[in-house]
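Given next, in structure tokens, is a single chain: the form predicted on its own.
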Amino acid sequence: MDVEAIVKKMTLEEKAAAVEGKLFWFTQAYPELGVPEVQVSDGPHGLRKMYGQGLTITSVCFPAACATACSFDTELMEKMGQALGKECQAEDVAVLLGPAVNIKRSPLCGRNFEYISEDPYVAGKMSAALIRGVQSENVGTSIKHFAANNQEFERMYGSSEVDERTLREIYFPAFEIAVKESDPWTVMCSYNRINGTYSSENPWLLNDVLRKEWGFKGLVMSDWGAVSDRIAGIAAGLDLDMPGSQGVNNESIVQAVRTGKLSEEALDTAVTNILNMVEKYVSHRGDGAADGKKAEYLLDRAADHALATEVAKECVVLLKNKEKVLPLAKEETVALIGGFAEKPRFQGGGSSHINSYKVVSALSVAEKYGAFTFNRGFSEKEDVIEEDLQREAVEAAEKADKIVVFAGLPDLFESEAYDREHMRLPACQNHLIEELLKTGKPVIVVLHNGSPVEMPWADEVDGIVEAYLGGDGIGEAVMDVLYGKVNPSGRLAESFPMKLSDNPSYLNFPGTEHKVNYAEGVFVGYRYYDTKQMEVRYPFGYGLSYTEFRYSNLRISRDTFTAAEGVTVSVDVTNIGDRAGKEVVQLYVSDKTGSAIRPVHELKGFCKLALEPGETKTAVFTLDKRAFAWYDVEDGDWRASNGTYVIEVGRSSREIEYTEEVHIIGTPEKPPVITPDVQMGELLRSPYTRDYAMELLKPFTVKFTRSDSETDEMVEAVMRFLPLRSLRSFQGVTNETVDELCKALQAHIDEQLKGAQSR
């Protein structure tokens, strides 16, 4: 296809209508001009291609994004990656719609499941090897929902209410991974307002940050139904309209560009956006076999759902293990309590649901590990006590050596379109852990959920997996766990808080008026309980293991340097148990600096560390200048400041095992604004005037000199910040004195700055 050709050709109208979709899941198709349809399809973690009146196609459900975040493992999220872009050629698919990475403000958000981390480098390390992994196969990926969606309450009309620092540290940079690291094919564009504005029609958000500033040369598209002006939508960037007005735009649009109201380019610029994925994905399809497709791409589901299975096996997390009670022992009887040991609830509800072919429950493969007896106890459907369930699982349980409850939250707690209304389990699962654990047997739950829950009884049970939501293979994931035939490998990539109230966003979400206020800042998850030092039921980057890791041999290639050459830091891991394990090694900055209000740490690397007993592996990280940076809004760029940082690695945010200070020779630090209302004690801590303004002012402050230590401390204190303007106080200060003080230390910071970019 020549494009360039093709869009000279097109008439207005056709171009008009070229920018929208046909029938729903479908560009348009232009065959005189040789451009066909293609298809896109709802992901992120399972092919969800539709067919006829709402019917879908038998697929794999693959662990969803809550899930294989934890895995920490880009290399198996872009092998994951690779079978999604097989399947999508096979059934004939040009754009698989995902991964989604909207950030985890809160954990109410009923789309949380979807999406990867409350912290903005997983979600953009781990999403980018997803789209490297599809795009492998030369099928387009979505990335989605561009920018600041973080709750199904009002999203297609209320407005995230965000200052650009917030945005830029923690609501875009998992889109900018992406982007820079893996160029998906497309973005879509959220359904919300930021400050006011939809997404759809946000010229700053499409064109002047992800186009210009990150160099993004894809399609954009609008997610289905979030265009509210189709002709600002254009103009702003927004190329394809899904799934479309069904032709009730077209007319607006040709009379826009007739009317001047819509320049023609812009519209060609969208059209070209199109037909250049069209092209991309056509140009590679088939090779004469009788089908159109090449060999390679017919459709595995058997294979798919054993490497979806294998996934989800590095997606648990052990949560709790008191005194060793997992892995079990075949000779040891348990007691399976729970519906969803028998119907595992492995993914969420709404546009991601997957038709999955096959369905592994842990009930279903239990017989292979060792006797077991299996009672409901509950409703995993409604949160109704009932008793009779209730009393044959504790008298099951009473028999048995250990007890293993599989609880978590029902369907209809998390959803694409509404948010969740707590963060608790039904009460009937609450209810009958207590129960069970009266009967003094060992209990342990596994936790089937999207996002984070309550756990009342945490302190008195012996163990928990967090399973989340990890696809069709999740039974025989769990309980390969259970039994220790997997050493369980997952790390929280969200934190867990003891209770909703402790959430940094709980006194703004979900929002009133049609606007929800991001109050909270940068200060989101971790970075949050972190800086206030709060209790956390679970911490970011938490998870156990069967076997035992020690850290030794922290290096770093040099302790002072530019922020432009970076550093390149490594530590030593070994397996100090008796089994082979995985190690999630983590490394945090935190900014002693004192420029700027931020978190006490901030993740800038991670790496996963497969080990042998008694081996030992390497972790490198490498941290250039945006790993010490935050961005400064005045300057419209990222500032990594000159001082002191520190370098922390460990196994969680809250188990750091070595910290090493470093020294950046970074942006300078901005010299105070020399007005009569500039604080005394500014001039005398800044570089640029501390010396300078100490003589300049010393006629003056020495009237404030005491005998009396203490006092002195008291002067100094009232002199920090004092205003120069306040020297008017001391007799012979007039106005001109004070102008003439302002106009010498401008004229000292004005000689101190050309000095330095003489060097």
Ligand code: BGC
Given for the second form:
Amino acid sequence: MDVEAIVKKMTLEEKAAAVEGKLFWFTQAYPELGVPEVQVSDGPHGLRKMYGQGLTITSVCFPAACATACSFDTELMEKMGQALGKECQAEDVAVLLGPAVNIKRSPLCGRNFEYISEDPYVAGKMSAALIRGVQSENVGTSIKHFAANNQEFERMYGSSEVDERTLREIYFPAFEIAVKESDPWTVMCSYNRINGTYSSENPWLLNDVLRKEWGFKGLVMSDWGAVSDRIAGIAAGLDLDMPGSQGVNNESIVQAVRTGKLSEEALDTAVTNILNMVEKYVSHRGDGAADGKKAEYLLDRAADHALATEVAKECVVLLKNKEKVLPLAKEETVALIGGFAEKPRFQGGGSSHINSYKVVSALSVAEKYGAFTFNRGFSEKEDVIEEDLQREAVEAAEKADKIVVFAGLPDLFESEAYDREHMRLPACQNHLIEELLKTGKPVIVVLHNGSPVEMPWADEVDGIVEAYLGGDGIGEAVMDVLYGKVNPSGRLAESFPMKLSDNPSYLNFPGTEHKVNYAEGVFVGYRYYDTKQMEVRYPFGYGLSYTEFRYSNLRISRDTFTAAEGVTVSVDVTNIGDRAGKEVVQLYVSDKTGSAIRPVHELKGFCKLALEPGETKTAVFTLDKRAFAWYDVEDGDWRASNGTYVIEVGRSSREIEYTEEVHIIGTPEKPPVITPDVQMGELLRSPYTRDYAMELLKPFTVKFTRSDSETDEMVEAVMRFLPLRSLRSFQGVTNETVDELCKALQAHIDEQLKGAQSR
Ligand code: BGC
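Mind pulling up the form predicted together with the ligand next to the form predicted on its own we just looked at?
The next block holds the full complex; its first chain is the one shown before.
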């Protein structure tokens, strides 16, 4: 397809029609111009291809992002992405609608299960890997929902009120990393408004930031129904309106071009971006992977289900293992309790919901592992204590060696389109757990949930296994972990607060009057809990293993460097236990320069190492300017200030094994802004004015003589915050004197800036 030539041939009416979808999932076809239609499909953790009257094909449900994030394994993400890409090719789907990378601002967001992390770096790296995988099969992705869509309440109308620095540091980087590292074919804009402007018609968001700054070359589509003003949208860089207006907008687009309200170039760009995507897909449809090898694309559900199970095994997080209650032994009789053992909750509700071809429950495979009994214990559908179910469960538990309760959030609690109202498990489940604890037998809780829950019994139970919504193979994965066939290696990609009110968004979630104020700024998740030194139930990055790892030999390539040079950090990790296991090594950077208010530390690197007993491997991290920088809105750029930073290497945000100071030099300092209001302290601190101001102000400083009770330090401290204009309070200092001083200071600064430029 010669896209340029086709767009030239298209009539204005054809172009107006081309920028919206058809029949919910298709792009428009123009057979006479050689343009076929292509289909897109949800996403993100399985293929939800629709056909006929709202029917979906059966396919495989991979673990949801809340779970896959815990693998901290980018290679695994790529592998899963590749499998999804193959499924798309087999089903002739051009674009998979995912990954979903919105930041988990509040544990209450109904879609947290679809999202990756509270940390933008993890969300970016994991999504970039998934995109690489899918697109290696010549199928596109649609990273979503761009941007600041962190709740379901009023999601299609509400405005996320977020300052630019917070957008740049927290809500944008996942998209930015993915765009820069793996070039997604498409980006899906979010429903909400940002600071009053819909994402679907925000030129700063779509054209300036996404395209001009990050270099995005693909197409932007709307979330389904996100378009408000279509004309403004096209002008702002929104190419494709999905699912479309059934032609309702076509005439207004034509009129807008005719009357000059919309430039035809903008419309042409939108059409070109859409046709480029179509061309990219159809030119390699069924071709095989990017390596050029022909592949026979079949939707191999059995193979993909096996892969989904393998992925799930890498995601399970062991949160508590008191006195090594786990792994269970074959000889032990285990009371399995809870309907989720029979019917696991393995995915969330809404557009990501997969029509699974096969679901493996823990109960269906339990026989292979050891002796067990099974009782439901509680109703999984409603929150009422069912005395009979509870009594039977407790009776069975009394006869067992150990008790495993499969608890979790019922389907109704978590879905796209609405948020949770609290962070609790159903009271009937908490009650049953308390009753089981009374038996005196060891109690292990397995959790199925898409987002953190409060755990009032956490200190009393012996084991906790976080299985999240682990896809349709989760039953087997959980049993493998419980019995030690798999050594758990998942780590939390989000903090578990003690209670909801600890969460930084608590006072501003979900907002009122169609606005939600992101008042906590950059202090999201562990950035808040760790800075405030608050107790959390489980910290970010945390997870246990059946083996132990020792960290040693931290090396840093240099301790002083410029931001452009960056630095390399490495650390050795040894498995000192007796079983093979995997460790997620995490690197945080802590800014001690004081140049901005920042979280106490931020994750800037992670890697997962697989280690046999006794084996040592080295984790290597390369840190560039961004690893140290914050976003300086005044400069419109990232700033890594000169001064000291601490590199922290550890196994979670709260278990730091090594800290080491490094120093950044050579970042151009910002000169003080010279007006009569400039404070003397700023002048005496800045390298641009320090010596010069000392001399210049000497005649005036004698006026600040101290009384007997004052020290020099006190006088200095008082002067620090005195504006230059305060000199007017002294005899002989006029407005003209202050202006002269300002001029002299500015001239001195300009001279140095000129000197620096010419160097
Ligand atoms: C969701 C998207 C999804 C789309 C198509 C929307 O409601 O927000 O994530 O891809 O529907 O199903």
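Positions refer to the first chain, counted from 1. Remember, predicted model here, so these are calculated numbers, not experimental data.
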I'd like to check whether A147 and V359 move within the same rigid part between the two forms.
yes
